[in-house]
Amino acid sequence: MTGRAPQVVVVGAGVIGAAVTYVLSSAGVRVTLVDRGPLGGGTSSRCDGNVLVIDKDPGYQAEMAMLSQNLLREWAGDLGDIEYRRPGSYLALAGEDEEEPARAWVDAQCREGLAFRYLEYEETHRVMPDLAADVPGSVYSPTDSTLNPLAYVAALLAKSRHRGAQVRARSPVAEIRVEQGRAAGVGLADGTALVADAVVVAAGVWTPAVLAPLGVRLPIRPRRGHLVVSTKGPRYGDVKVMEFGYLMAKFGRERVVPPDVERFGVALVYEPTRAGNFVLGSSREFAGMDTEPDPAVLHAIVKRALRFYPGMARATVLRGFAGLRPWTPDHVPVVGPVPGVEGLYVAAGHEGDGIGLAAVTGRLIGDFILERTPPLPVAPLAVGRFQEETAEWA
């Protein structure tokens, strides 16, 4: 777009959204930002704070992953206190069998030029003395950072909003509106008509809905995820560790673990708070929309914990709840323009890295909305690579 500052509608005021609010009112375009709910109010909120490159494929997830770290580490002397620390990550591994493929995942990701490193025994009690003994090693990645969601996506919509931005929650969108083959603005559901040249559609699990009046489809599902908080107390130890079986469980690849482990597809996830307690996780399930927390997997997360952590037996938990993650079949997100409608723009299936890469995927819209270069190749994310034939739009 040339000329006068072009004016852009984004729907969804989570992470995504913010974060794309955020790149385009800093380049000085007038953005309008609504949101079905509350702020933030969807997975943003039901979510740990983790922005890894460790829990990547090597090659474009983690070239992605990588991207959007760096854009993070320059944003958050402008975001002020959002929690935002680098303490790196570890994979605790469960056993011997998984020492072959963790050495092979380290070996992959250095090719690319990640600066992994395989911790063996000895080393990895001693960065976390509190793991079982029967842990053999672990997996280091020493750029991993950490931050509070919610206070990120506050931190976003303050600063654009003072740069221009106007921001609408409990807006329901009620149309996206295409004249001539572009899109032209929404129609809220009070009747309310916003105009702009561009929209966006940033709206998690409901992205799909948003969209499939104008035929679009994406299969975008809603993936259940679980955490557990403690209460403050004692914690076992200062740094962020997963096991190696959560790259199975996030990617669907086979291992050997309890049924309801399987079931759930439960992951130890560890990571402590600036507040002196910490979440825990995690689990992965297509339930549909359903955000009740589900006893039977809070219990199976915490009793996986303890497989790793048997002194966590002396902490309290304080409660559990249940998110959202927006899947895709391929675990890459979906970040472009929709074919045939110009103007029109996703940015969605994020699944459970929206926090760690919403500052890449509000980089790459507003490339594509201010026809700049951007950072790194956009055909693995395109909206039509799930569509096997261009549809016909409204």
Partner chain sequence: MGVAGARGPEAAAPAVDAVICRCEAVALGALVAARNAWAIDDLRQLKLLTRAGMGMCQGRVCQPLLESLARSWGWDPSGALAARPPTRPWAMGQVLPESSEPEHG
Contents of the next structure:
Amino acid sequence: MTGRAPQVVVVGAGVIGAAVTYVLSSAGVRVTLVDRGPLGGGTSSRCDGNVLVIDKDPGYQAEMAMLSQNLLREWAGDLGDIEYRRPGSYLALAGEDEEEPARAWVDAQCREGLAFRYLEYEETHRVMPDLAADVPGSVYSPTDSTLNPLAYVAALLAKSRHRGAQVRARSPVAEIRVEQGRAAGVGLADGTALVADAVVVAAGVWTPAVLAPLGVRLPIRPRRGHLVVSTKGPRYGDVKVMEFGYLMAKFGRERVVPPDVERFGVALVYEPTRAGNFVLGSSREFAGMDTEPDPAVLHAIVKRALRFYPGMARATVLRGFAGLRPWTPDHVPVVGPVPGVEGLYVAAGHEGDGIGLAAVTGRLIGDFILERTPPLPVAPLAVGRFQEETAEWA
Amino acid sequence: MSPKRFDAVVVGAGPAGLAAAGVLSRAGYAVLVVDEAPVPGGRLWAQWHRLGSTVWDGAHEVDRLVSALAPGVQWRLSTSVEAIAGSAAEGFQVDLARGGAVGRAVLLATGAAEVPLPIPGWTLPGVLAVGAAQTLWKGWHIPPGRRGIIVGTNPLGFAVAQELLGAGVESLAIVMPPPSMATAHLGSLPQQWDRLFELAAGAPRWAQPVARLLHGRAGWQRMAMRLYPPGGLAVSGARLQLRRQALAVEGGDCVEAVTLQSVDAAGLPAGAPWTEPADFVLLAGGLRPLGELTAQAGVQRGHYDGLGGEVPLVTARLATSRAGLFAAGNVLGVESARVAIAQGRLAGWGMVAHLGGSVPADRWREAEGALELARRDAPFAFQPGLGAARLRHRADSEREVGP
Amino acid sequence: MGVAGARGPEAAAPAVDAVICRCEAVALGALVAARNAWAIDDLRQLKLLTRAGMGMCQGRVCQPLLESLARSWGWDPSGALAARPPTRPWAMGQVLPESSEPEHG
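Now show the form predicted in complex with its partner chain, given that the preceding structure was the form predicted alone.
Complete assembly follows, chain above in first position.
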């Protein structure tokens, strides 16, 4: 890097691109953020606001999530009202067969220094009195937090603008310009050329399409997730609750559930919102780029919620929506330099954890570009790790 | 619990839906009619007005349409449609509260909704949309109050004013809405006046006093507005105060007064605001096609101000861009109930043809002729520019969906 | 304030305290403030950040007002307030088999 302030173009104004822009502009880097649509108009406005450790594999992934939570806690003071709060989160067990894996999960997380706890029957039902009486226990993670995802994106961008960042919505990228093996900037569809020392592609599920013209192939695929929103009315506790089986679905582990729950990858997520509604999730399916909600999936999500919250039969569904989570084969995001093109970086593939991992991702990209020491090993996130899968998915 | 199967599911039991159900059931098809209201008829119940030398009696029309149904029509009243999925090939899945239904063809006849006028205080009890006030009076004989102010110069407002003055309302003034970024669709006050004149001029058979008052005066609106008496003109006992705008509705727990302000002939505020006591306020913000289901069902649509908003593109026989999905009535644009009935019949025949039935040529001619006649005889246009919008809608539809 | 008598000239100011979305109690002034604070340039963003149009009626009442507002700001509102299933709210209990359905209070 030369002596002058570096100039960076970030492609994609979702939560990841916004966090990267926030980190870089806070460090004095001149950033231009471009997006083909409105800001936060893709997955970041079609998701819940979870910032979780509870569902991460013990070890690297949990450490990365913790780092992100801690960063977010620092940022929250700067960002203003993004509905940020830290209520902790719970994993409810669906049956006694889940008790042993759940206890093992807690032990493993505790060995890594996280403050997880297994709650026995009594305590589980004291904390979550609306849970079905046959839920045998739960797992508790005290640090898990939540926020309003689009407010988070908007606040990151507002602060970035104050620090000099240029933000251009509705500016599709026509090409990423590479000169002599170096990223040189971005050409927009309207003919504008943006010169840059570095280009960061943070385009979520659209990342492979943005990189394809450069011959860079990434096995990021859109995995559709539905959410259901209730009307304002009775709530079923003030804490965020998922089912332990969520992890089974997430990592493709075996799980005994009804057929539509299996088919749509449904697992309970209950999240009370500040506005007085609650959000129910979740589903995971490969269904192309279609975000039109499927009523059958909404029904399956509600059915699953009633398994854990029978009293919810009296609640009312207000709307449903679906977003495309950028899935990767190993459920770990892709964050780092693109081999062979100096100054070109990728920050994508966070599946359902983009909101939670945006902060640490922004930090890591900042560290790469500013040549600082990253706070955790970056090899597991490397762009080049998919050689075999690439052949398979290309 | 597998959903019941029908040849046709009709969504909306207003004039269009009932007319279509009549055609389909008499042609021998299994029909399910769904409506959110507990009784069929929709907005027909609130309609009673003179049409030239005859009377349009909505309640009578409901009787006629319902008695024209063949036996065996199934009903799901007080029931909402949550979503429509599937296709004509596999049958459309119509999701209803407590189970669903499957139809080989579906008619979307969901009607129109009122557009509010968001003036400060409009959320106070005692503020109603004009259509709601009409329903309250016609359906339950509850007058909205004694001393009222109607905000907005939508045709429906004039009709309701007339009805209410015969219903125990002692005093009623019609005033202009205040300008707001959220009601930019209404245009400036001079534009609203122009439309009022256009409406009056374009409705030779409009039997209402406003028409008589303003008819033939288009072209010198500005002059007319300069000469317009500040206290308004008496129209069937109501004061039509075109040179006044309502700034806010005042009151503690309910409507107590309205803050008014005079405007000059250019529509600009003139003089200090004052308040006048009132115990009810009616908002005449106009109607718009209720298109949630057409949007959710994914039919191709277009926006036409003259039709009241976003409407599906349809063939001349009212088929939408999705095979097996038809539309009729105000969901295609705000027009009279007679037009809706004619559209319902036409769509009914279109659905018969879609279901494999044969439709004699004279049936088509009859249905298409009835629609043309209903339009020609319409007492007034609900939206300015209706005719032009209809032509554009037709041309766009022909290009995108077919003739 | 009293019912009779003239109001001050401030009464003629643009009606920022007029409620646009009744369900979520969002006034015109709040929409303008949100637009300025977040540099919003899109109706869907405005909806999501202010909750206008996200209440019980799902925008059935205020949709034309929000679209008008968007147009007056030079935004294209088409598709921004897209209808999503369900088009009407439904009771969660209806996904259960009839026999196990609880009584509604």
